[in-house]
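There is one chain below, alone, in structure tokens, taken in the form predicted alone.
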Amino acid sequence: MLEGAKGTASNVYVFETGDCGAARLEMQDQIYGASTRQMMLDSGLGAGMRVLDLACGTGIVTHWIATQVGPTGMVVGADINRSQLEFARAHGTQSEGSRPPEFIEVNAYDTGFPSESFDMVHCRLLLCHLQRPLDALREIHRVLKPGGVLVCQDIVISSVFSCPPTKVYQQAIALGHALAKHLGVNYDFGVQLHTAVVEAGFGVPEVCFTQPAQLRGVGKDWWHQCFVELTPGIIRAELATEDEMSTLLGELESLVLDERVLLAQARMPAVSAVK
């Protein structure tokens, strides 16, 4: 069994967790979580293979990895925050011929795993939240064996927009930033993926970007429910009002139910990097 560090739960990460952010997290996937699939795997992720699953949230990645890596592989799902560890661990389901992942508290600055652990890092959605995201990827590459592959894909909120144009997902993506700064922390990280990882000493990346778009469905609902979930933030950092909250959330969740209006999602650029 591997020990990592713990730590504190982040006070940047304004999202729910746990049971009140599972059903986010399971539209978040829903929308991206075929792409990420698609490139661990072209990125050799396979059986006997051990592998991090940083920033894991509910575990609906890391329990997917450990059907790959079979009974002889080995998967950590590692997250800062302890009712997501919790979650993960209650609602995971094992298939038979696959070892249960096991779930590690700790920060992705200092993971205190071991350096030359692990097979291949994963992670989506972690250092958009981080106001040392270039840390954590030198941890990453630390805690990587040679020849040992992340795959991370991060957002870029500015690309959200809907067709016919609507003046509330501009209002919504400038309230994100205005957030992101409050808390010391870019929402935007996606662009700057592919430099950060070379900077970070991996070798130069393969890039594919992803930017699902939809007239229907639970995952169009995905945009409202994080600002759903970013309301009590935004109003504690006085960057809106109640009243003004109120409104927005009622004008994202009406265009959710107009199926004349295509929501493009964020664009997630991602990037498979060798150490």
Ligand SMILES: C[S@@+](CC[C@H](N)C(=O)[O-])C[C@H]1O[C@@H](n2cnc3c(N)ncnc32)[C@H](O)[C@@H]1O
Second form
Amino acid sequence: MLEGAKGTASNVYVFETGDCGAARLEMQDQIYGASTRQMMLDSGLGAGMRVLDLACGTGIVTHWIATQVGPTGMVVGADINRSQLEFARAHGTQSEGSRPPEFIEVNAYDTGFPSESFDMVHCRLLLCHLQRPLDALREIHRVLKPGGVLVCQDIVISSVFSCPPTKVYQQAIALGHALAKHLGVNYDFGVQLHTAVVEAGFGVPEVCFTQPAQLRGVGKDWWHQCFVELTPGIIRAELATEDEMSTLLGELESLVLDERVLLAQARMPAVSAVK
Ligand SMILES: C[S@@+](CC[C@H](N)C(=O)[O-])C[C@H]1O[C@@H](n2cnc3c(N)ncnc32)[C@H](O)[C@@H]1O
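Mind pulling up the form predicted together with the named molecule next to the form predicted alone we just looked at?
Let's see the whole complex now, leading with the same chain.
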């Protein structure tokens, strides 16, 4: 059993966690999950590996990794929020011939894991929520074995657009940026991933950009759902009033239901970087 270093729950991660945020993370995986899994497989994920899923959230990808590393491998899902870990433990489907993941409470800046203890680290949508993303990348570098691989994806919210263009998406992006600025984080961090990993000590990475687009279907509601969860934080930060948010959410929702409007989700750059 690995020991992690517990952190205090993040006050800059302002989305819902546990049961309340699970549907949004599920939608997110429907949008980006195929590229996540392909990049991990292309980066050598396979039987017998020791893998860390850092900021594992509700454990969707962690449980899948367990099926890939099999009984001779092991996967640890680590997150700062206890409610995410509780959800992850309760909702895994144990598949035959794989070991269940361990879920451990850690802070990404200082995980407490021994140096050089993992063959691969997966990290999706953490760095945009951190005030010091480079420090977390250095910590990932520390816990990877020499030759180990980081597979990391992060978002660029500026890239969201609709076709035909609609003002409401522009307003939502501007609000997202204002909230990120207020929190001291960067919801466009994805564009810096390829340089940040090199700065943290990795070799020049492989890069892949994903930008799915939808006219209909569950995933089309993801952006709207993100703003439903961000609303209390936006109002607390006095970036919009309750009335303004209710108008914005109503407009976002009606575009989700309008099958003539194409929604291009946020671009998600991914890197695969070797230590
Ligand atoms: C958008 S969710 C992504 C979850 C998962 N990686 C996925 O893609 O489904 C971001 C996760 O980062 C976690 N988190 C935020 N700050 C953290 C920190 N300092 N250390 C560890 N986890 C953190 C949150 O609790 C949340 O579960």
